[in-house]
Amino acid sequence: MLNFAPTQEQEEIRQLAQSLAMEQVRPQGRSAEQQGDISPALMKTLTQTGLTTPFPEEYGGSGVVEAVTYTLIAEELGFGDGALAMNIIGSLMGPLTVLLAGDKSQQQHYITPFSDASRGHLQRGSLGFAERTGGYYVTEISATIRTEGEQYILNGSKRDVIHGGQSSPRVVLVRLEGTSGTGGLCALMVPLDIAGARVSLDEGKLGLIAAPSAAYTFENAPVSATCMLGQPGGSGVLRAAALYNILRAGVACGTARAALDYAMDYARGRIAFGRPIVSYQGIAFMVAEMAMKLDAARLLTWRAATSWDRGTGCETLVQEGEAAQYQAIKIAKSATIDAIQILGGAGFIQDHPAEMWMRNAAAME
């Protein structure tokens, strides 16, 4: 039987992430939404702790990435604020994909700047996964490339690419023309100053406003063959796709937990007809169901993270990651909606963060 209990080191890292989430991340959630991005000062603080540099020491990082450890970090950051957590995770997935799928020269070139002591916190990466016609599932990736001489011709689209407007490396998941499933999946670094590439910054978003994003459209866009990371269908590409889903699931679990805790605290203090509203069955049953579903989603997420660390086969790993993110986002949406129901009219005003959390959860799909 799998043991999901964190090691002593992982627990210490989780506590550090939780402390930063409550003292630094959550207090800045509303202001970051107004500004549309994370503050450089907060990003610098997180970088100095080593929580945002999961890269080998040879590249100046804090150590090789472990999915379980970073799932715990993602949940705590999501507990602080889901949009800021996705801002951080979305940026990390660019260099992490290079780390998992690229060669040594690509890793050296693109990863080292993120670990720079003076300017690492200013670096942004991105990973384009979902498309306008699908979600965060490998089988729904329809953007394609075909070989033409010493370059690839790229066609398709990407949506909700966090930091997609300005990032390096800028990675997109595509597939070889004529393939399906995981066999032809590729990770391609794409310069957006090429012919046939169009970038549209996302404006007027419902949620995740503090995680700036963009949409891509490619029409016969030529990309150099040197921009390919690894081989089509390689394990590194599939592990990167699975890791993104696992970390997104961690953020969603953190958002759901934040909503549950906030609603519980409010229900204990809100007095109606002479007693706290948490004592009424209608509220108590709602809270109990939120807690039950959160535990189920968290277990799925931890199982996928444990499989990732153990090197489980890519097909199974991709499926577990997709299942975890689906269930985690589903509970994040329902938990935040239920939190607003428990708060009543107070849940809709900006004096409370519940309405912001609900919008963030909805925007994660």
Second form
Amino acid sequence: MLNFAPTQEQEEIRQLAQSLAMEQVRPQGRSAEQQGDISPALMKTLTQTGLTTPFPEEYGGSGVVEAVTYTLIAEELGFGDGALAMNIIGSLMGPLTVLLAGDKSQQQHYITPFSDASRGHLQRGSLGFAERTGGYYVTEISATIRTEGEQYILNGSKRDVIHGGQSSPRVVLVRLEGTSGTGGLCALMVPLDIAGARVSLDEGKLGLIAAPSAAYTFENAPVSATCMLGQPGGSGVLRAAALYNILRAGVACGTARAALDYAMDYARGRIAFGRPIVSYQGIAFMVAEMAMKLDAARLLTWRAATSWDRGTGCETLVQEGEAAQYQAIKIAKSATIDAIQILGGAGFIQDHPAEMWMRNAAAME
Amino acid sequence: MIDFTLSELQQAARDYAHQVALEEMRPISLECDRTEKIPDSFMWNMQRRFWAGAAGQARTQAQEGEEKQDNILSILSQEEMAWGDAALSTAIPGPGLAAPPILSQGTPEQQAKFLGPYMDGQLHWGALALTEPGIGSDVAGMSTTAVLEGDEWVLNGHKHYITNGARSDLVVTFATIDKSLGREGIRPFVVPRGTPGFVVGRIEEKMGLRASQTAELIFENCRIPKDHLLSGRESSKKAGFKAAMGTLDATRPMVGALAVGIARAAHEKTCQWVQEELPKGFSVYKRREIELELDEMGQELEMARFLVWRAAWMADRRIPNSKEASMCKAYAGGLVMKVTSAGVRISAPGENSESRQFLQKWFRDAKVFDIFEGTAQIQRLVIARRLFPEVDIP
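If the one shown is the form predicted on its own, what is the structure of the form predicted together with its partner chain?
So here's everything in the complex, that chain up top.
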């Protein structure tokens, strides 16, 4: 039955995430960009709240991940700072993919360290999805594995893997040779000190600088069969891929909302020709357009998240996640660009975060 | 809990309307558009389908349920019927746009008196008269007047662009009781057909929605009983204006739903055309480019639908929804133009097949969805005013 209101519990979690985003995340956006990473202190604070440990309690987590709830959290984190939100989500997708696709012993081994009270906040995971030849679409994944004796031979590339240089587990999405579409998708944990694997840390990025990333190239790289998470071609891998896109969409909605909110404050206070600039329809209509498109993209994202929670078929789910991230990033890009326009000259200056958010949004694709 | 799935009742309402659209509307759609006429048989079929049997039962069930959901049920069926034919959907017998102001502003006695006759199994329509030759979106500048003389209100003025205006049994007419009060002087009056001084003027010829009747109404010393002023909530001075605006908060999602229905029809037809009729010799790249464009419009169609669903859901829960109603109307109104014009463009190289005639008709039908119930610009103004309640945005 149609309903557009989060539950009481979800609303409380959202509010907690929002206050952390405003009080802790937003103020550190600029310094994190200078550092090129999230500060351990901030990560520790977030870990202590349980927001960044959506794992089963048996692995020390705060409760198994639900897509709607976590989408709400992702939006709030993105509202704080898009790059830091992607830093957090990017890391989380490592253990979450193990949770969704892996077996019990893999889960026990790779997830538990993230919940550790004293050192959990120092753990980083990663999920390599997009490649040099495509975007965040399962059908565009062309990295392949083939079986050879007791191991797999891996070929292909990955780009923009957040924490890709320093993560454990380091998961990449690949497909069984000869498969296409959503068939034959696998999640493989890849050590990088193997023959045929090359890692290059991304430097001089346009945006998402506070989410350090790397690119991989694999040429006939041998990977042990024990690195396969669960069964090749299992539905857990597709659910992980869909979840990443849904959460990326959530972060993008948050980024768009931050830009909208910031531009609204500015347009309210800035006086031109004796009136607040928002009293001119040229500005007012821009703001209305941003708000409308953001709501549209958020609803598309929520729909994908509810499908994930309901266990909708993977084919549909993957498509819904891809549509959500595409539309949400589209509004994140246009809203951040429009926010700068509303700020005028001030938007171009780094005293205001709008320019950073614009670069972040553009780097999400 | 956030949920995008339909309940059994909601799904049933949607399926039922889809069946009606498929069986009753599509087959006569092009012909009615060409002749600007609707056969009586259609009217009677609609009367039977919507005011008796399964539809009647669905209505009763909706009222018995714990949560009010008339708006949701209405928009679900509006989308389906506009998928069939938006012009025909406006002609379905019933109180139509007259119902929201009677329900929101009428006393229980007035509701029974004015809406009761619609249940008698005969053909009846209702209309809402707001727009005048001199005013469109700026309803506060209305010039139709109502003066109380003894036990009667005397109406004078001129309304136009009134849907079903010439066939309605009653018209809820907005008029000012005191021009110096501006918007606060506006009141809703129920004017029955046949009242002396109430005359139907010309029937407009339009670019689209041609089968829908759009009439000019003239009031010349038109006298109606005192109790035809909808006065259930007269305590507030702004009651009349609020009724007019409140009506829009309920009807904008419906107009949005109609726009989504046309856009969906055009999107489906275009996808089908590309699959079946795209001339041989189109390069793989050109075909892929078209497919990508259609994919993206498919996503936008879903977003438009969700915006409509949300606005209607809020209306059912009595959560103030002006902003959301305007968002869904603005988004869907823009989208239907985009999708239908893409359909005409994409199918341009084809034979003059029935698919193309439908696409061209929907393109003509679509334009008004960016205009009526408040233009695209007015919707943005409403959204901005809600976002900045403390700023005067003229």
